[in-house]
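A lone chain, given as structure tokens: the form predicted alone.
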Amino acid sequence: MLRSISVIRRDPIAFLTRVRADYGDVAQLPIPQPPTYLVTDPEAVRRVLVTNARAYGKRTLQYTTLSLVTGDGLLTADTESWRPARRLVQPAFHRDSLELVSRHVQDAVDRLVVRWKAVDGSVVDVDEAMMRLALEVVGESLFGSDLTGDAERLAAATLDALEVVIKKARMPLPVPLSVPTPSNVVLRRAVRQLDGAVDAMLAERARRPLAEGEPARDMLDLLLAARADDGSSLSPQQVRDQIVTFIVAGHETVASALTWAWDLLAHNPSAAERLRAEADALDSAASYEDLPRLPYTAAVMDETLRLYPPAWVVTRRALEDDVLAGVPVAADSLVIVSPWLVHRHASVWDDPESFRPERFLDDAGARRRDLATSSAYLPFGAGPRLCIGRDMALLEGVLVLAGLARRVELEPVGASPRPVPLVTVRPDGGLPMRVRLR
């Protein structure tokens, strides 16, 4: 491990695929403490996040130092305030939402094509274009605010916040948060804007409040209308909590993806090709109604996700002993999982670096919800801890690309990026790329 210090720092995904090739599926890490493992083994990854879940926690490093950004908010909530809070914001994600998420994802193209048509055959980082569309159509969706004007200083503030919690992570002894170092400054104010948009939202919905008998309008409205079970209301931390976490999880994984597909498509003329003219036999702009009629599109965000997961890297704790593909797991023990690796086994994915979106197609060009679901197929976690967004995120992953390959080109500058593995995998310096409007 000390040898390798420099490439865990550099780039960590080599490293741990370095690993999984020299010592297998379960790998124990030279790490005192707490003992450490990688899982790769697509049953034993089941086994922990899905059929033996219980005796697994989140309350580890990479969810602690999150919170210093979202608090205990649904991603990094233990077992015990979770719970509640899962079934509080589910109705904000049941099909009549999704189906208003439609409209939002058209309006969000919509004004992100006139920017481009004011640049038009010029070049264009596409990866902070897509961090200012997810963000606006979280806002509108979740939350019913216009986060337009604020987008770029919102998405900037993410951005420093998660490159902080990614330095924190990584270090040996924890500096508190009340030193004034470089870092802790940085992530201050960041989350002082953060926390300056959910000032915003509650002031705005107190001037809207929900009339006698109205029903919720979005999960804003479910959290402040939310009771305990011993009647009190939610702090104002706890609305706080949660509104950030979908700020922050509810668009840079999505923005993520979506700039890993634009420059796979560029460098995949074929695949480009197909998912426009899919797009172009549509009637009118995308929407909710559209996905069956958007198969492959579904399929090209399928095979980014498997490629490029947002989340290449998860963790448990075990709670209690366990055995993992035959390998004794303690209680206590630090199980790490990389859907990044897991993406990759080739004991499941038939030439599994390659950029094909056909494996998610059935004969008739239907989607495989076999390979969907599956084990080996984790981009939105698993189990219990399901990601909750993951159908909102596949709907708007889906209609953004139907949505924009209709209406304009993305050409390659140069080489695809170097993915830099954070707290999503991010293209290094952006995503450069020539936009010609059709």
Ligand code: HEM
Given for the second form:
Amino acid sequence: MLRSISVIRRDPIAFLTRVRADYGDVAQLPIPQPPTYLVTDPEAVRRVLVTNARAYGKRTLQYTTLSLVTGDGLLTADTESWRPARRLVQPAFHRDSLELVSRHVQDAVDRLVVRWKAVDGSVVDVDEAMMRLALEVVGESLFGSDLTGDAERLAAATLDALEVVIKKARMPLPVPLSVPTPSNVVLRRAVRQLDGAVDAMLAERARRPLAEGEPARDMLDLLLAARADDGSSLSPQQVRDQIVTFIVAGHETVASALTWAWDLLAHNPSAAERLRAEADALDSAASYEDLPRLPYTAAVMDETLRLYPPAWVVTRRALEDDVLAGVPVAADSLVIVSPWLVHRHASVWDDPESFRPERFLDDAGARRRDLATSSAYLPFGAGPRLCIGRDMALLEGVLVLAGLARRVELEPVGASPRPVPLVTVRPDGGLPMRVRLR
Ligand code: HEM
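May I ask for the structure of the form predicted together with the named molecule now, the form predicted alone having been displayed?
Let's see the whole complex now, leading with the same chain.
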């Protein structure tokens, strides 16, 4: 076990891959408490996330740690508080919002091209650029109508708090928040700043409410207007938790996917060529209406999310005894589902290590929805806790890839970076590439 712990810390993906190879699709890890299982059999994964989802909760170390920042937001909430909140929040992700998001994506792409024009021909960190772009998009989609600068303060405070939580999670022994260790003091200060920024934003919104019949200006307007059947709405604390959750869940995930997409395209020139041809065939800058004309670009996103699922593990706590692929799993066990391993399962995927976007297209070149929703493909999870931002993320990914491919070329300057699995899968040392304006 001690040997395993050092391997887990150094290279968790290699460790999990070896466990699966040595012990099969439902394997108990050498961790004494709680009993911990790695589940990679697609049918067993489906049982945990979909068909028997009510028997699994979210009280796991992964989500409890994250909830120090996100509170009782959708991602970390356990079933009871999650269900009514999901119903209230869902309308903020409907079609009108997605159209708004697509305009923010176009603006962010335009700004990035201007910045890259100034350094045409030199090496840039594509990873850093994608992080900034994704943060701008989620910030503007949530509170694009903010006029006060509170939005920037809020996003910065969220990222500060998240950084402290990640450092905290990597410490060998968890220390309760009430103990004034240096990291707890920093975390409490970061969360206070975050709460202050949310309060300022909500106070500003209260001074400028929507007029009768006026369309929502951004997703925050939609969250504030949401009403359940009994007329109840989200409390200020709930609005705070959801906003912070969207920044945390909707920023680094999208950036990670885009970064790996650029890396994969750089090392697969024929795929890059086909994507560029599809983007060039559009009449003007890639927009919401163009999405049906970008099936290959969508397949590049699908295939990137298969090979580099940003959420490389998803955890659950068993609420009752269960049996997964013939293995008894006792109540209170920790179940680790790894999209990374499921997506590379040789029994399901043909030539799983290769980047082949075509696998997500049918013979007519249209997107294969059956594959994108199969139980062996779960970049956005599955079942009731499926990612609420899936359509937003896919739309953003496709419009960024096509929008940039029309205007720049990104050339590799070395081998692919090593994937480092943190909250999402990050490229070790960033992704340096040479940018050339077209
Ligand atoms: C490529 C980008 C993204 C990936 C790979 C991703 C992945 C995931 C995954 C795997 C889950 C399920 C976690 C579980 O079952 O425990 C999830 C849930 C969630 N995601 Fe995403 N996500 C992405 C983008 C976004 C965006 C853009 C937003 C919002 C702005 C978002 C908000 C959420 C929320 C709120 C949940 C919790 C849903 C619930 O339990 O009701 N995500 N995401």
